[in-house]
Structure formats: C-alpha cells, structure tokens
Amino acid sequence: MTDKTEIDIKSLLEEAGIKPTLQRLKIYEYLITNKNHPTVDKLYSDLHDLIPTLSKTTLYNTLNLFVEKKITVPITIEMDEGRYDADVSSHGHFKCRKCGAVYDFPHIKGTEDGELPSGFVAERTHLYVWGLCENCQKNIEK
C-alpha cells in the first residue's frame, strides 16, 4: 500500500466516522484494491498472513460497520454466500455459473429508476445476473 493510498483510506474512514485502526485500514484497502467481491472466508484467507491477529469476528464486525456507514455494500447473489463491495455506486453484478467470479457492470438502461408506485422512493437497487463470463464462454466454444 502506498502512503497516498493509506492517507486516502484513513481520511475516508475518518470522514465516515470510523476510527482508522490498522485492521480496518487493511480490510478497506483490500476491498478497494481487489475487485473480487470477497466473502468473509476469502478476506480472512487473504489477510490473515498480513494481520495474524485478525479474526472472523473482527471481519464481520468491521464489514457491518462499513455497511452501516455506507462505505461498503453487501452483495447477496446467492442466498448462502454474502459478499462485499466497496463500490457503493449504482451498478449491477454478474456471477459466472462456471468459475464463480463476480463482475461489476453498469445498470441496464431503465433498471435504476423503474416504475414504482406513486409515493415510493427507491434508496438502493440491486441487479444480479447469472450466466457465463467471457472467459468461460470461450472455453466452451473450443
């Protein structure tokens, strides 16, 4: 992590009202650096060597805090698999049914606002799409 990235993350956490501990800095850095929409198990596996004192409880608590402070969004593409994304902008997620990778994509035109009943206001939308990613599709065609 560069000093500038560390300063930017520290500032972002502070602006969100989050005390920037080493564990929180590293967890958020991972989320913004690795666009892999990790599960808690993936985060733990990838960060445990870097932060030996890291526990899954700390990860869950930190991710819940990030979600509460709106700097991370939970992604539930599969009901038994919670993932996290530091990109809180409005976008969709595509999960490849073969390799399991999750990709971001812009909302398909018209899905952001949709037709809501009068008096309803959307605060957040989620669009999940399942199928084959480009790489897996190429491998099937061979």
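Between two forms, the rigid core is defined as the largest C-alpha subset superposing within 1.5 Å. Positions refer to the first chain, counted from 1. Predicted model only: the values in this text are computed from it and were never measured. What changes on going to the form predicted in complex with the DNA:
- Lys19 is not among the residues whose C-alpha shifts by 2 Å or more between the two forms once the rigid core is aligned; its shift stays under 2 Å.
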Second form
Number of protein chains: 2
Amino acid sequence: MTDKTEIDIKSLLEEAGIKPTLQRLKIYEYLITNKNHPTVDKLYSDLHDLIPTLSKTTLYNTLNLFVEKKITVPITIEMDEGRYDADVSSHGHFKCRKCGAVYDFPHIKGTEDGELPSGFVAERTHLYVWGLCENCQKNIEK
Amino acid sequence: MTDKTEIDIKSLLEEAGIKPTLQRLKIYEYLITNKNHPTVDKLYSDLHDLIPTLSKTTLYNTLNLFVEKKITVPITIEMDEGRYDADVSSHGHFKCRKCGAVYDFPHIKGTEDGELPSGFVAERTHLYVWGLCENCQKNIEK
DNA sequence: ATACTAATTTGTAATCGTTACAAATATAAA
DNA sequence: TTTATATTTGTAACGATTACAAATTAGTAT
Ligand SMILES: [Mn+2]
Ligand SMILES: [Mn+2]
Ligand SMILES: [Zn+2]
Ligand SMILES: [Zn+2]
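Switching forms now, from the form predicted alone to the form predicted in complex with the DNA, please provide the structure.
In what comes next, the whole complex appears, and the chain from above leads the way.
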C-alpha cells in the first residue's frame, strides 16, 4: 500500500504544489505508468475500475490542474480527442493512421525525421511552438 | 470578375480533382488570400458576407474535402478550435499565448527553434508526425 | 470531541464544435 | 424537357468539455 511507487507519486504531486488526494494520486500514477498517451475516455474507463466513484468532471479538472502545474502535457495531435502525457521532457509524437496508436520518438533541437523508430514511415510532419510573439513580449517587459 | 486570381483558384481546384463551385472557389480563395490560419468561425462569418446563403455544413464539408485532396492542412495547435491553412508546404506554426495569433515560421528537416521570427520567445515545442508504424507498414506491403 | 471553514469531488445541465441526415437546389446527361 | 447526379442547405443529433451547485471530505479552531 505504501510502496515505493506510491511514495514517489505523492512526492511528485507535492513538489508541484498539488495536494495529493486519492483521485489525483491514482490519475497521476496511471499517467506515469501508462505512457501510451491515453485519451480521456481511456483514462476514465480504466480508472473507474480503481475508483468506482470517480467522476468525469474530476478527471477533467485534475488533468487541467496537472497541465497548469506543468507535470502533464496535452497531446493535440488529433483535433477530436484529447490525449495526455506525464512525460514532460522534450520528445516527439507519432500517430499511426492505421492502428491509431501514438508513439514517442526522440526530438530535441535540430532533430530530423530520421529519428523515428525504424520501420516507421512519415507522411506528414508538423512543428508547433507556443510562446510570446514580438509585440506581446514588448508589452509585457515595458 | 474573371481576373487572374479567380482563374488560378479555379485551376488549382480542378488540378486537385475538385469541381469548382462558387462556394468552393470562395472558400479556397479566402484561404489562399488570408494566410493567418483562420478558425472555422472566422471563416464562416467572413465568408457569410460574400455568400449570404453559405451554410456551416457546406463549410465543414468543403474544408474536409480540401484536406482529403491535400490542398489544405488542418492546424491542431489548439484542441478546442479547428484552424486551416492553404499553404501545404513544410513550415512550422507559432501560437502566441497572449494575443492568440498563429504565425508561420520556416521549418524543414533539421530546423531548430532559432528559426522563429526575431523577438519571438518559445515556451513549449511539439513535433507531431503522422504516418504508418512498423507493424501496419508490414501488413500493408504483404 | 465538536463546530466551523475551506477544499475537493460529484452529478447534472449547459455549451460548443462537428457530423448525420434528408429535403431542396443546381448541374449534367439523355 | 425529362431524368439522374452532385452539391448545398437547415435542422437535428452527437460527443467532448465546461459550468454550476450540492454533497462530501479534510483541516482548523474552540
Ligand atoms: Mn509522449
Ligand atoms: Mn501556415
Ligand atoms: Zn500502426
Ligand atoms: Zn502575441
């Protein structure tokens, strides 16, 4: 019950300034354990087995909280389904158009498509960057 | 009325195997002219002035058709709003978290964040690739 | 321990973007 | 002019996400 993993999960939440409730612990543990970029529906149905009372609202609230606190990143590779990733390190995502799975691959500054796992074939590539544009940067400094 | 632009738009649609109806011409012309990655709502309200009878269903159908025929690419930089770009060449997109605008920037294989327009500050970067994974690739070849 | 306060969770209803569908319209062929 | 086909339109349905207020839980003061 109070095994190593559980303790780590708890510490990670606390370090991010998040009070480690049961729901938050289990949701974060799931994301840490299952690095296959689950959709909200997948998260909900799997977690519902662990916490039968879990509500979808809590799941959404918690995921938004994790994103806000930067311990989880939203994957917007598909417009119609939100996916989440507890691996916030710099890496790319590959979505197979046939089986629908989302895979990780190394991506650091200057990385090329060749970094894809062997056998993977790229058909479309898209680089998104979020931040501040020149004007907004100025207005904030001022 | 039958100016150069109009002709080009028409040819481009025909070359993609799309019958150039009035709605399709105007939607595509808008995308070609306004390269600021409009949302569907922006497209609808602006185009509604040109074609008062335009329906939202036609707009969605047309955009999906353009994407299918590969003369337009969907921008999934934000999960809650579809954006579209008639520039299908390889380039990156930058979204300002303050003003919300989506800017283009050069991105070809091996490009780094340094390629951002001067004054722009990156806070988060995400590389998405679509294609076929190793297994699915094999099963198709077979 | 009890009472009180604040934070969290839950269920339901509302919202928003997108798609399904069938009728109406326009285009092309016979 | 018929007839068939493709396109557009309006409305209804759908699915994902959020708003909201009640219920529950956790924390603090008495
Ligand atoms: Mn990942
Ligand atoms: Mn662009
Ligand atoms: Zn696959
Ligand atoms: Zn800006």
